[in-house]
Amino acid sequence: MKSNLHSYENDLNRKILATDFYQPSTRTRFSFEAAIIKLGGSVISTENAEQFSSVAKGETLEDSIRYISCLADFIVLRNRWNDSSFRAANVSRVPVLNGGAGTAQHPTQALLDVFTIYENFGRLTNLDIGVFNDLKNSRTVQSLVHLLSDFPGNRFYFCSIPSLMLPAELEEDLSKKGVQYLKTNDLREALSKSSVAYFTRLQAEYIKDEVERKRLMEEIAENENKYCKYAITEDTIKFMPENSILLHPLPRGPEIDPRVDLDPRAKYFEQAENGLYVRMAILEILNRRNRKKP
């Protein structure tokens, strides 16, 4: 797709995609939306489902989704519930994308990152990635995580303060594959090993209680704001090795300096232009799929 994006224009002539989004989006939306607009097809499209749909008059997620596969030949998801997309598929006519469910996964996202891994290292095994910052609430890290994991060689360094480290059934699935991981709290430690540095935002929007959301901005702040710590800057930049590369999801908060943008290990723009060609391969072979259809 991405070096031959024009022989593919008009394969998705006529065919409509829905990007059902209850949550925020930029990325994730547009790219999906761009990608079947450059094969051919159109959008239809709401930004916040739940003010802007007849979810606000007490609609179902399933009766939503019912009537928007009978509009629609893709569905693009993005729902707070973790469950959202198995709920919407088992009531569509049509393919659901998961655009990001809760806190569980977004599975189109972790596919462009091992794509922008593979286009710089040309391999997605034996590799040494750091995974820093938010890694209790982050869906991308859930979804990165679990598919390098399947990697052979593939060694985890897991970087943040405790509250906001990885699920235990994330880390019970790495035990039972019997992949290799360290839990630290040392950055400068992390950053020197990684030759894939990923780092995600606080995903302050899932922490609900209000007594749990006021002890972890405590723990944030103690010690002279120690999750601040945990950053990319000109000067923590430089423990990186020289080939290795600096991977975020975006958007991004004070996890990294944009004095640092033009550092040649900074991919994480690369990174989101590459969601339009996965996206645009994702509903390529769905389209191919459902042809074969009788």
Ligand code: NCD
Second form
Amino acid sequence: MKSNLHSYENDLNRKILATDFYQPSTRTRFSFEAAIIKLGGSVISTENAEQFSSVAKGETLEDSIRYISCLADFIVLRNRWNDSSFRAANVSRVPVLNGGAGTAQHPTQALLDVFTIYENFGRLTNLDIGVFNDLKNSRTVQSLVHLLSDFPGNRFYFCSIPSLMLPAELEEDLSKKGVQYLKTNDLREALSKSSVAYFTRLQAEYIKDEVERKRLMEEIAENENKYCKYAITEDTIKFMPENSILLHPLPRGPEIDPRVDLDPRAKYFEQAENGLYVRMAILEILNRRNRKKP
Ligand code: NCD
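Can I have the other form now, the form predicted together with N-carbamoyl-L-aspartate, not the form predicted alone?
Now the complete complex, all chains and molecules, led by this one.
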């Protein structure tokens, strides 16, 4: 798709993609919408379904998906419930693409993440992957670790404060697969060992309790005093090996200082751009298989 964008221009002629988003989005929604348009199709959309669709009148997710799937050929769903895509897929007549489900999954993001890794290293095996910051609530982390742990020889360095470490189920899953990993709260240690450094922002929208939020900030500050600042800055980027890459699903928070954007290791804008090509490919593949259920 990336090297031959124009040869697919009419493949999805007159197909309709519905983007049913209950949570904010810039990259996922726009790139899916641009993808279907580039393939010759069009979009119907709600960017704030909680407020602007009949869900605001109390309609269930199932009922709204049932209806949308009469109109559209594909549905992209983003919702704060972890099981939303499964629930939607159960009642939909057309494929449901998970555009982010709660804190649990963001599979198309993981595909564009691994595409970017593959572009840079020419392989998805035997890599040292550092994953930083909010590993507990970040759905992009869950999906990426799931995916990369299926390729042989990959080693993980999970770097965060104890309260935001990887969920126990994911750790158990890694142990069962026999994947090598190390947990640390020392940014310097993890960065210097990583060929891929994957940063995330603090998923503050899932930490509603003010007391809990304050406690987390204190824990982060304590950790920073003991080790170093928990962010990529002109100082900490020096710990990254020369031929490593820095990824982030975006949007970024203070964890990546814009002053490192021009460093050749900073690949997050290319990574975001790859979202278009990967999502075009997903739609193209699905279209070849897609038979709308009666
Ligand atoms: C992510 C998401 O929504 O989970 N954004 C994205 O899709 N690129 C990451 C985030 O919000 O932190």
